[in-house]
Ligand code: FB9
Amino acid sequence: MAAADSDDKTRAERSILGFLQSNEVISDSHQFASSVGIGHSELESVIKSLCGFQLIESQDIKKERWLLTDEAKSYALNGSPEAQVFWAVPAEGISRAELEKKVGSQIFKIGSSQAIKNKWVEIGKQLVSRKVDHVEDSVKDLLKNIEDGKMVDDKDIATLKKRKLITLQTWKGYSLKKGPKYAPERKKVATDLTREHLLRGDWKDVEFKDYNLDVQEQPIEIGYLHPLLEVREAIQNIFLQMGFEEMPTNNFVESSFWNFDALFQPQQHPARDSHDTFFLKVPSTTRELPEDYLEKVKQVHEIGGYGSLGYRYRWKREEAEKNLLRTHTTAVSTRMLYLLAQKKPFTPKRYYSIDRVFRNEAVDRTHLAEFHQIEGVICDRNLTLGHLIGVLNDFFASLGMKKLRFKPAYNPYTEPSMEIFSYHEGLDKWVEVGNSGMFRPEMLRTMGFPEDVSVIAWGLSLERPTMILYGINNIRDLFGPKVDFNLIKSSKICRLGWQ
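In the form predicted together with this ligand, what is the structure of this chain alone?
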């Protein structure tokens, strides 16, 4: 097959270049193809390549012609239905039934109405009789003319079209003429300078094919970072540059104690019921909790301390032992801060985490039941809200967000708390970019931190910045089974710029 094709191609090439040697133009590639006995599609690819080498120039031509339908073909053969009906009516007339039998119901139905319209026959109650002696079957003639490709005037074309006897066939062709680099024979062009050229010494007069620098490069099959991991890496580098160290977040399953209680979040807090939190059936409860610390947490919840009234309710151990899918990486911050509080003397620390958290929330365009939380925690002496605002400005400035605004907010484990907003030029609006606050003494003192130690912290999601930076509108296009791999392959390098 390939061999046949290739010499068909060379034959097509020779016939085109040969024909143009003595003729100005090849007006219709279809006609030319059938004249040299080559399929038009073969010719087409040769035309394209000869144009590529500017040996010829081609111009698109649109050809169209009317084709007879099968019904019309039968009329061109046997006469139009109206003519057939007329001829079937003898001079003395004929009954409808007989006539129908004679010409057939199809012809009778179409022919009789047309013959009446042409005032050739009249159909009485019983009888069908002629109104003229002789008729010209112009329709048949028209159809034959069309068949022979003769010109037919538009009025007749319109009539035949209306009678669904003809259809228009269009096809694309080319008219060809010599190109700027025309030659009766295509000189073999070399694509590479080879050893043979050098050995033969004919490299001097061989024509080398130009490099086509616009050629689509072979896609290099390499690994691609998912946009979320691109942004994660960029944000990780911001934290590392700011002297933060990563917290170990490799445990999606957490106990209510570290996820809620240690954060001084009361056990009847709405976030702690299964409407918001995924509790585990197996293992439903945690086995290891630090006993002495647990007693202190129980106490601070029940009666407070460190200037707090506490929540004045009966704190239940079994509630704290319930296992769940962590609802925030703040649970990991709690573990790390507790461990830090045990270290004497106190050493200031900067921690960050970027990992999955799970919330039993209604899923919508921007929310799934899980997302990646980014969290920054600074534990040091005498930190104030000013420090928090300062570090937030630094952090978000590295994300390209220069203008921040803070709105008082409430979290069970931080007081004061602030929602963080940044002005987005592109979206031309203030966008909520995170939440933050100062961990409560009921949390820190209970862990064992000295009174002058305070902890500022903030959190945001990884999905939101990634969706905005990559212009992804629906979170399902970013995360989950429906992600289109090409999105990942074509996603540009993450440039943290807020514009």
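If the one shown is the form predicted together with this ligand, what is the structure of the form predicted on its own?
Keep in mind that what follows is only the chain, not its partners or any molecules around it.
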């Protein structure tokens, strides 16, 4: 098959160059293809090749022709519907039912309305009768003229087109003439100097193909880091440089006990409602809870302790056992702090985590139902709010966010608490980037930490600082199904702290 295609192209090439040797121009490539018995598609590829070597020059031409539809072809043969209806009506007339049966329902439907419009027939209550003795079937004549390639005026074309009896066929072709490097036969050019050329000694006479040194090379297909991954790695390095250890965050599913109760968050808190949290149906509950610690958490919720009155409500174990998609990585911090409290003697620790959390929130330009949370926790003796502010300034300065503001806030498990704001150049306003505070005694003493041990902590989303660093105004352009790959491909290498 490939050999046959090659033979056709060789024959087409020789036909074009041979014809132009004794003629000035090939006016229509379609007619020329028919005359030499070659398909126009094969001829077209040869034309492009010869033009590339400047052996010929081509000029695009465009031709249009009206063609009869299948329906119109039958009318050109048998007459138009209106003429067929007229001829089927005898001089004495005919009933409508008999006429429809005689010509067919489709011809009757089209032809009767046209025949009435032309005032050829009249349809009464009983009979269909002729109004004239003879008619000229101009439609049939027009269709035959078009079929034979004869000229038809625009008014008649418009009438036939309106009746959907003709369609316009358009095709493109070429007119050809000699090019600046025309030759009766194309000389084969070599692409490489071979050993055979050297042995035969014909390399001196061989014409080599020119190299295009300006051609664009194919782009190298490589992977690209997502801006979130770049910022994540940079933040991990900051934590490690500050002496933090990474916490295990491989459990997306968490119990309400570790996510809420152990944090001294009451069971009637709005965050525990299904409108704010994704609860699991299967498995809906967990039974793997430390019983001694669970009892202490229950006591501090119901009657308080460590200087607290508690929440004064009946704490329910079934609420604590409910499984959910974790709403914050603080659930991981709770587990780690509980394990740390069991180790004697006490050892100060610095923990961090960066992983995915889930909130049942409405999606907008700054919120998603699924996002990444960064969390830092420092557990040591005699920590104060001043230590927290100092660590936050150092941490966010390393992120390149030196414009910080702190606002007093309320959290069930931290007291005092602060919201953290950073100035967003792209949005031209202050944007909340995180939350912070000191864990409450009701949480820490229940775990078993000594009186002088404090924990300072802060959390922020990974998406917010990434938006600030990359000047992105809509979080949906950064994370989710609407992200443009060009953003990932063209994003600059993250240089935190160099802003």
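The structure displayed is predicted, hence computed values, not measured ones. Between two forms, the rigid core is defined as the largest C-alpha subset superposing within 1.5 Å. Numbering follows the first chain given and starts at 1.
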Original post:
Superposing on the rigid core, is the CA of residue 439 displaced by 2 Å or more between these two forms?
Top reply: no
Original post:
Against the rigid core, is the Cα displacement of residue 254 between these two forms at least 2 Å?
Top reply: no
Subject >> Rigid core superposition, residue 317 Cα moves 2 angstroms or more between these two forms >> reply: no
Original post:
Once the two forms are fitted on their rigid core, how many angstrom does the CA of residue 216 move between these two forms?
Top reply: 5.4
